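Just the one chain here, laid out as C-alpha cells, in the form predicted on its own.
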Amino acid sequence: MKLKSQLNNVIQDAFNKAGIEHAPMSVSEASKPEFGDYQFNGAMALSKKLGKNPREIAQSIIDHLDLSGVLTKAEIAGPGFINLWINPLWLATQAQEALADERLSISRRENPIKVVVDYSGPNMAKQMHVGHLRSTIIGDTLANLLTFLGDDVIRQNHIGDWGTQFGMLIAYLEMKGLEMKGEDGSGSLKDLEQFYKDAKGEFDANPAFANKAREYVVKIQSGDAHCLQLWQKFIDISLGHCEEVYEKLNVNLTRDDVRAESFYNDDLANVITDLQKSDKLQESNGAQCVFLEGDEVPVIVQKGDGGYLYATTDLAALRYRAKELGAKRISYVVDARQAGHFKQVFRVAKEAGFVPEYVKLEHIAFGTMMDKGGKPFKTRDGGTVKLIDLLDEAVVKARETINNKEDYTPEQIDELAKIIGIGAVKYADLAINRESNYIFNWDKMLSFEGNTSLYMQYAYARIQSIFRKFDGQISGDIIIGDELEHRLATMLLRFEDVLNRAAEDASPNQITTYLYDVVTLFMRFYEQNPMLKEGVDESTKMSRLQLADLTAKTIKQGLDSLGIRVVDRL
C-alpha cells in the first residue's frame, strides 16, 4: 500500500477542514520512534506565505486531524513539526490485508507508461568482462521493478555489429584458411577471444590485412551473401557467450532483446536528411555536425568520407522507440563516463523534433568496480576479468560459507552456492548508490553480517524453519501488542513507497537500504517476542507468525526485483 499518500490524504483533509488552501508539503518518516511513525514539517514552509506562526499552523492542522482513523495521536515539536503515531488497529488490519494478497496490497500503477530500458550492451566477438556488469545488473532491476509496478517495458540490449571489427574477423578467418563449423557454428574459434586478439594484431601489423579488411566491411553493408553468413555466424557465437553469463546472473534478457546497430542502419540517412530539414547541420572540416548552444565540442552526426558515428545510430535508435514503440520514458543504463554523449544525443533528439517534449529521456549513469587498492578491477597480470570467470569463482567461494554440508545432497549445495554466490555479487554492487566507484570485497559480500545478500537470504531461510518448527494452521488476526511489532508492521508497510521512489530514481540501493532495515528490526523482534516458546498465548503466537510471514514475503519480493533467489535452508 502507499502508505505516505494515506497519510498526505489526511493531512490534506485536515488542512481543507482549516480552510488552509497551500497543498501540505509531504510528510516523511520519523527518525526516531519516540518522534512518532512520521513527520510534518509543512507547516513552516507555510508560515511565511500565511503571514504566521509555524506552530500556529501546526495547531491548527491539529484541530482538525481525524484521529478515528489512520491516525491515533499527533503532537507538535520543536518549531513547528507535527509528530503522528499511526492507530495500531488500523495498522493491523492493513498488515492483514497486505499478508492475504499475493502482491502484498502493492498496486499497479493507476496510468501506467510504456518504457525501453536499454542495458547490458556487451561488445560482439568478445566475452563480457566485468565492466558490463553493472549496466546489466542495474537495468535488469529496472526493468523487473517497472514491470512489477505495473508500466510497459521493453528491453533493450543495443550491441554494436556494424563496424570494422567484423570486416578484420572475415579476413583473418579467410587469411588462415579456417571455417566456421559445428553445430554452434564456432569450429576452431572456441576461445572468440583469442582469436579477436589476434585478428587485430594483424590489423594493426599489417596495412594490406587492414585494407582488406575494410573492404569487407563494405561487403557486409552492401548485401554479400558470403560475408553476412560469417558474420551471423560471430554474432551468434558472441551471444551464446552472453546467454550463459544472463542464466548465471538470472538476467531477463533473450535473443528477443536484441536490437543491434545493424537495425538502425537503413534510418541513418534518414537521420542526417531530417536535421538538414530542421536547419541543424553544419559542415566543420568536411564532417555534418550539430552545434547545440552553450556546447563547445558539436555532435558530429557524419564524418568526411561519409561514415556515420555512435551519435548518428543512437538518433535513430531514439526516434524509433519514441515514434514507433511510443515510449514516454527512455532509459540508458550506461557508465557514468558517457554521460557528455548522452547529454548531447538527449538535447539533439529533443531540439530535432525526434523525440517529443513529454518523453523522459535519462541516462542512468553508474560508477566503477574497483579492487582493494582503489584500482579498476584487474585480473593479477593486469588484464581484464571475464565476468563468467567472477561469476563461477563467486559460486566456489559461496560453497566455502554453507555449514552443515552433511545435511545436503552434492546437487542441494551445488544450486545453494550458485544462489548464494550470484546473489552475493549482485546485492554487493546494487547495495551502493549506483553512481559511486565501489570496492569489489569477497569477505564483506559473503558475510552473515551487515547489508549482504547472505544476511537477506538468512533471515528469510530462519523464518522458514520457525513454520518448519511450527507445523500447523495459522488462524486469527494480526495484534499490535509492543513498540516493535508496532515499528515492524509499519516498516512492512512501507514497501509500495520504497518500490516507487526506486524505480522513479533507478536506485536499487533504496531497495537494499530497505530491506537492511526490515531485516535488522525483524531480528529484534524474533529475539524479544517469541512464537514458539511454551508461555505464550495462542492469538500473539498467531499474530506474530503472520506478521514473521509477512516479513519473510516482504524479503522475497525485494530480493526478487534485484533478481536474487531466496533459499528455504541455510
Given for the second form:
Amino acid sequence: MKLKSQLNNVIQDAFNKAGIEHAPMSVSEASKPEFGDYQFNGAMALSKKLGKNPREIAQSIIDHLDLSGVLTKAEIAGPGFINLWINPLWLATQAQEALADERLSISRRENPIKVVVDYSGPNMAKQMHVGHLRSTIIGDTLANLLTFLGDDVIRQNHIGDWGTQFGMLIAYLEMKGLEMKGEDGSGSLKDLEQFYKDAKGEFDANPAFANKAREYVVKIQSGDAHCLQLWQKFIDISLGHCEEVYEKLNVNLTRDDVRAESFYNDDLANVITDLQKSDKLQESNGAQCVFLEGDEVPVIVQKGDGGYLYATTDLAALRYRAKELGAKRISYVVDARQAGHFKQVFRVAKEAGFVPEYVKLEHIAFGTMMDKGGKPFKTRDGGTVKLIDLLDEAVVKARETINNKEDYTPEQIDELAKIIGIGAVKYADLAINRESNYIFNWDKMLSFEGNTSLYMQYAYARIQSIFRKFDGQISGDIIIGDELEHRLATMLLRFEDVLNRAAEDASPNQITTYLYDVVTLFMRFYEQNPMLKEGVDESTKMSRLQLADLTAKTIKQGLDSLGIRVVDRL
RNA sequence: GCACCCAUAGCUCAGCUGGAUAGAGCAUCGCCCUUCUAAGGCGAGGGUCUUAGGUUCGAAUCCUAAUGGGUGUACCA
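Condition change, the form predicted on its own to the form predicted together with the RNA:
All chains and molecules follow, beginning with the one already shown.
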C-alpha cells in the first residue's frame, strides 16, 4: 500500500478543486501524535507564489478536501500546517486487505528494470575478513529488496581471482610439492590465510622464489595449461570458503553470481582500443591514460609494461553489464574509500559510450567497522579478523544469552544460537547509516534492549506465543478501537513506502529504523490492549489478534529483506 | 598541497524532499510482574545540533568560511 501517494492524491484533488495550479509537495508523517497521522506543509511554501497568507491557502485547501474516504479530519495549525487524520474505518479495511495478501499489499513494480548489484567481491588469495562483511550484507539486502519489489536483479560477485598474488601462491604450492588433487590435496589449503602468509614470507625472503613467482604470473596469463589448472583448483577451494561464509550469513550469493575479474581478461585489450577509437586515450609517462576534465590524476588503464589495472577491468565489467546484461541501474556496494575510483571510472564509461547515458551508475559507499576504541577493527596482534571467526564467535556468544536452555533440545539450541548470533551481527551493521563508520560492540548487538535484532525477534516470538495459546480460528474484522491501534495500523501500512525509499537510497537502516518503530508501538499495544485475557470481548479479541498477526508478518518480511531469520520461540 | 567524507545528550546512534517544543537506546533515578514471554512497559533528568556568517516565512538539514577528525591522491585492488 503506497500510503503517501494515496494521501497525496487527496491533496491533489483539493488543489484542483480549489483552483491552485501548482503541484503540491508530498505529505509527510506527522512529527507528533497530537498533529494527526500525516501533515501537509505546502501551504507555507505557496504563500509567496500565490500572494496570499499561508493560513488562508491552508483553509482553502481544507475547504476542498475530501474527508469522506481516506481522511476523516484536517486542521490548520501554527503558521499554516495542515494536520491530517486518517479515517479509522479506511485504516481497518486496508489493514485487513494487507493481512489477507501474501505480499502484505506491497505491489510489484509496474515497470521493473534490470539492476546489477555488485557486492561482496572477496579476494581469492585470502580468506574473507571483516572488511567484506558490510559489502556482503548491504549488497544482499539491496538485492533482496529490489527482487521483492519486482525488479529484475542480477547479483554479481566480482571476485578477485587474478593478479600477481596468484603467481606467488602457485609457485609456493609447487615448491612445497603439494598437489591439489581432490579432497586430500585441498587439506593443505584448509587455512588459506596461513598459506598466503607463508607464501608471502617466502616471497619477501627468497629472491629466487620471488622470481619464480613472477614467472608463474606470466605463465598463467599466457595460458599455460598446467598453471591454469592449479589456479582453477585454487579458486575452487577459495570459493568454497566464501560459500561457507555466505551460508552462515544467510546471504543469497551462489556460484552462478560469480563473474570474476578473470572473466573480463579477453576484453581488456578491446577496452584499450575502443578508448583509443573514441579519442580518450593519452600516453603519459609510458602508461595509457584517460584524462578527465577537472581531474588532476588520470585514470590509468594500461601500465607502462603493458599490464592492465583494476580500472580497466571495471570498465570492461561496466560495459558488459550495460550492454550484455542490459542493466539500467548498476550498483557497486564497495567501501567508501574507493569513491574517487568509481567517480572516475563511471565518468570514463559514460564519456566513452561504454554505458549509455540513461543507465544509473552508483557507488553504494559504506564506512569502516571500528573497535570499541574507534580504531579499525583488528585482532589483538593487529591482524585482520577472519569473517568466519567473527561469525562463529557471534554464535557462541548468542548461545550464552539463551536463558532457559532446559526448554530446548541441544539441536534447537544450536539452531537458535545461529539465528540469534548471525542476526545480531547483521542487524547491528545494517541498522547504522551505511556511509558512516560504526563501532562494533558485542554487548550492544546481543542485547534485547534498543534497536537490535533480538528485540525484533522477541516481539515476533511473543506474537507467535499468543497464537500458540489462542490456537483457534480467526474470524471477524479489524476494528480500530483506540489511539494506539490507530497508530499501529498506520505504521504498518507505511511499510511499502519505507521499502521503496530504502531500495531507492540503498539504505537498509531505513528498514531497521522502521521496524524498531513498529515493534516499539507494538510492545505498548501489547501491554495495554490484551487479547486473550479475561474480559476481552470476542470482536475486540479477533481484531487485536489480527493486528498482532499483521505486525508479525511485517517484522518477518522486513527482517527477511535483511537476510535475518525469525523464530517462533525465544 | 589538492579533493572527498564526517561533526547531534556522558556513550552509541536516528533525524526522509528545509517545517511546529531536535528523538531513541545505553548509563543514572523513580514506578509497574497471582494478569497473553518483565529478554517487557511507563515516567524523570540530560542539548548554544563544533564555531561564525549567509539564504529562507522557517535551518541539525541548503550555501560560504573556520576548527577538529577521517579518507583518497599516476602505473596494487
